[in-house]
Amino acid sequence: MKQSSGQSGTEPATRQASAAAREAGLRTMLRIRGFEDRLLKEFAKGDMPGFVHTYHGAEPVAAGVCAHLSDDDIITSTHRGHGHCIAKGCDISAMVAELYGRETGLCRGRGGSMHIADFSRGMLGANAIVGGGISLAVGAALASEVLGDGRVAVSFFGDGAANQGIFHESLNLASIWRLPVVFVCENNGWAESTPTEYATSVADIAVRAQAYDMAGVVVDGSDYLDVFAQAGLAIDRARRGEGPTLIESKVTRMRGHYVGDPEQYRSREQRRSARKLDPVASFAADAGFDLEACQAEIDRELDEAYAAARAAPWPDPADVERYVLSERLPDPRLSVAAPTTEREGSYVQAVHEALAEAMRADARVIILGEDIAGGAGLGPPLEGAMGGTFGATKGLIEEFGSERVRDTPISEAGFVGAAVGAAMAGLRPVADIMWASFSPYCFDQIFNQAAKMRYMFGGQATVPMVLRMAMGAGLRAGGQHSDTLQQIFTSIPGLKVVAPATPATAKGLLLRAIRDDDPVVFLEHMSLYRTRGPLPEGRYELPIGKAAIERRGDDVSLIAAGAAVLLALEAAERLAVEHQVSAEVVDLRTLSPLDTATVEASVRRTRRAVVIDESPPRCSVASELAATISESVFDQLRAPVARITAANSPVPFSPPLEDAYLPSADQVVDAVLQMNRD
């Protein structure tokens, strides 16, 4: 063991393992080894789908760390996660069934070897994205702190992940918030086929803890007692509220990166030497119990598991889309319909009121983002604090405190990933990304984590979080502050996407989004923030996935969302006054899932449709709607569906160019008149 702490003082030298703890640790290691040895034989038969990565050589790490954890504590894992699953107590029979893709698997066949999870054991999932679980563990630790339930989160990851940006963002976030999380780097000397000494700037990854003012320690990952002692100290420290620890466990990769790896990147002698350094055999040599009986018991368990897995049913192909979204709707008893008496207010006021109402109603709702609280955490809230770029969170920290309204570093990947983990661990976070143009910074956390967790883990996970972001052109903000990106978000299964057009819909949809059990992308067009309109007082909600008719008409359907609804209403008024054309305006409100029933019913009646979308035309929401309308009501259309979209370019800065880029009421009117001429 080698200490490398960024904090003053030293830890006690050991946390001694009792005889019972030694025996339990060895039994866990033997169970992991037995599982992986049997897997090599069974995979070679060719009837197990996919890829598998075994844990040979790192058994003391999983066993030594998880010995200190209960089912309530949380771990995140890697594509090489079988050992972590077994050490955390996951059912072996259900694990084997998952390897075969069967309905009885832990994830109902949706995850496979690289994505095994068991939420009942606090195992928040193996993650095939390198470093993908690190920020999730930070979020789980954040949930523990907010809920005050005493849980500790542990993230297992490899040396390759220590060079990912999410590693650095997550350690920084965990440190500044002093979260109860332990980062365990299993350094086996290879990032797939790249040697660590080539890819990493330091000899010991644990020294990077110094940059984040947290405890860091190097342990001998082949020595169960060393791992047990140092993991115990780190977990105890986390439980006492003394912050995170980075543990680097030096282990030997006894086998290749994956089963079947030809290992051309290391010599035959290197491979032989690695397999001789067997930590399980070394520790078993001093066992004080009947090893043969233990091994026989493990073999019987595996025999039964493999027999059951091969006999288990496949998932029903008809259920291929099951678990993409939550099947549980928010409790309707908690919904409040919009009151009949209304007052006027602004769009940004509507967002603010929705956030405040949600936080008052549910202590699990927290807000994370940059500049949302004016430097909270360093002292009292600053006088005149911004409350976010547009002022939507102004004053919330005074009411709810810095534990629930959290200023973050400029670390979109880190705090959005933490929001995902916090949602999976019991909170309902709202993450403020400022501009949609910044969301590519955290695209992995949105696309590979938030959107896929429920499906990939067979319905075990819920990810009740909201991603607020300002979007849209027209404010002369240039190409990197003006994107809509709704065409990207709506293409991702597992996300819900809403784009309210008025203060009333903004408030009602945001309140519902926060209570939804799925991740919701909440798009707020920047041009709308200062617009005013009716704004009901108090708590009320509008359903996600339901469009509304904003203006009745008979001759053509104008279909839009967000700021484009105002453009459609302007065009409808001009058509009525100047051309005696009666246009119906459909406000989609939700872009995913689309309310195709309302759209189709409108178009069946008017027999003409114009779709207005501020995104570029290719693969846009407009294109999806045009295809949907054509497929469903083609025989009733009197003209082809018209698409009025932005230009197929990045958003330009020069005012004449940006005006030309954006869809306009003139274009809508011309499209409708052309339909009538045709």
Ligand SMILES: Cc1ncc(C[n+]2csc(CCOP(=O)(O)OP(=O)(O)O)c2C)c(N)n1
The other form holds:
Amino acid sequence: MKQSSGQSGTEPATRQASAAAREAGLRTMLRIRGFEDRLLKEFAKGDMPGFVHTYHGAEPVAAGVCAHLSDDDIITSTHRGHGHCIAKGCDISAMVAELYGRETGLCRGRGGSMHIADFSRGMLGANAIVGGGISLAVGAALASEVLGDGRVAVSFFGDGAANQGIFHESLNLASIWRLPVVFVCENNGWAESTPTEYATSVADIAVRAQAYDMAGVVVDGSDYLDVFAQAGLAIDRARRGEGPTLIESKVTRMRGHYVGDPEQYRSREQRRSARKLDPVASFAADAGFDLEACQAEIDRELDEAYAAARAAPWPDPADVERYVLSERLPDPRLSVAAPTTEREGSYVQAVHEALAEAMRADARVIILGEDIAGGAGLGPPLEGAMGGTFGATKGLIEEFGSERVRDTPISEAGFVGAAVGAAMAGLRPVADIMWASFSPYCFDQIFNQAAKMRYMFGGQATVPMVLRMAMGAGLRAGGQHSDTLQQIFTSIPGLKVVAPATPATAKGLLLRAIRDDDPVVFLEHMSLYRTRGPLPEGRYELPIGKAAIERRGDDVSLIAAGAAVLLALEAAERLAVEHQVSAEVVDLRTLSPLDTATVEASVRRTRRAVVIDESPPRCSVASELAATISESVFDQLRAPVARITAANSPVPFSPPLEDAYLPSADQVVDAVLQMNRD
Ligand SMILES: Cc1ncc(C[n+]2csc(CCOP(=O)(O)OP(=O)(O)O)c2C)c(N)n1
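Given the form predicted on its own, state the structure of the form predicted in complex with this ligand.
Below is the entire complex, every chain and molecule, led by the chain shown above.
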């Protein structure tokens, strides 16, 4: 049975606003409505690409909430985001140009209506993934708290999004951390064609606030004064450090889901009455200013915006790959020392030292993940606590405190989404995903959010975050704790992927990854954690996207990354001692961008190549390198490129099966011996 309405933890709000606030609110609503009405007309002309969803009926929500926000405050939005943009002060002309996909658009034509953003106004993007913006707002609020700058974050989303897991994870995180964030659910009774009363377990989504111990309130989203009053209270509470609020605004979706929606799921009568429930007209009825003049001004602005947009240049097709990665050099505020004393250390120690050095150097670096503070939560350090499954973060809480070394709930989507939002809002988070096999839980946050933000928003977003993951087979951990997943991450434009093989490279590359302006997936093979090797002291960096020759050779190039480099070195030694074959070992270090120049130069000399890769073979780094080498060095090859990969199966548990699954030095030696050696 659906529960009835519940207000929880809220104060009574008076539905009052000054004359100036009422006028400002009405003007905002009129601008939104004017924009959307004009859009219906212009879209019908057929020259606007893509799909558009209009905001008819919810104008009081965007206007009433954003009235309390400054440019520094942050909002995240949805596929139905024009109203949020306008209420947050985005430039109308640049919005229209974006709808037309022009270079002069807010996102230089890379985003369009469903991914429109204006970072200069704190508008961190419409999000076409239903629920996608919610955790980003939590992250922005986290950034505000860590930086202590007083910003509030607001996430607008629909009732459909309130049934996504990310909604629940985000509310839980915001609540346990008492973050300055306000969740504004615009409940228009429909998720596309699915009625909310069918799809949602409760009559009032606001009651879900109780489950997360936060204030929850239902407002009449067609009543500007009601929204204005309750949003004011919630935003003030957030600013005072009293935690998050869930506001459910009941609104009427006056039009179809998208422009052109035949709306077969609503009767003619339902459609007609929805169109009549017009909150802008009713609020305008007692406007205290000249409505006609205001309307004329809006029309003039739109005339100019449409004329300018239609005449504006398209983006240059030669720039199709521009804005995928940051073009900025690493932050010059952080100087980097050269490696100092040579000494021995372990791989896990290298990771630990890199995290500590980075946090010492830059207060914007925070780390978050499950068990990384050993159960301290937001409290004082616990003696002898573990510090991550492998001890990589052990003791960091003692030096940096629980604000910056944050234990998270088991909530990969929630805390990785928060890390993305925090990165976009000024932090440099390092999120620890424990095992790569768990990362599919936060695939949206990695793939649709972190990796695409910079591109979709035309270069406005910077997402300087690192995703550390333990990965790889061989520890008898079975199918759901042993994947590398590097074949997947490497195929995603917008991500950098690093897989170091030694303590020295792990430290230098992690320090560089944390200072990088792009999201970096940092893959730590579990079998390497206890390996030892030279480990320079101090804060030094190694470049991302640069491979290195680990062993010189003339007859064949063995190309690998991560733990496979150790396999390649073992095979090279055996080839030399047992077969008098001189093998060169190329340590890729970075899987994306791939240093194809170093690989090609090596293979040009040796004329034979074996790529060793612990992923299953399909669409793997090995496949990519085999193709690249074939394309560029084909005429010099003395034998086809060989790929030594894992088996094409999930990782098995039984030791003989797991051993058969993994690439081996025997396979590498055999592959080389089978190559034509004349
Ligand atoms: C993750 C995801 N699933 C499905 C869709 C397709 N889709 C786009 S909008 C929408 C309905 C969303 O409903 P709601 O959140 O209530 O927002 P509204 O459209 O009513 O404003 C759906 C199902 C999507 N874009 N993203």
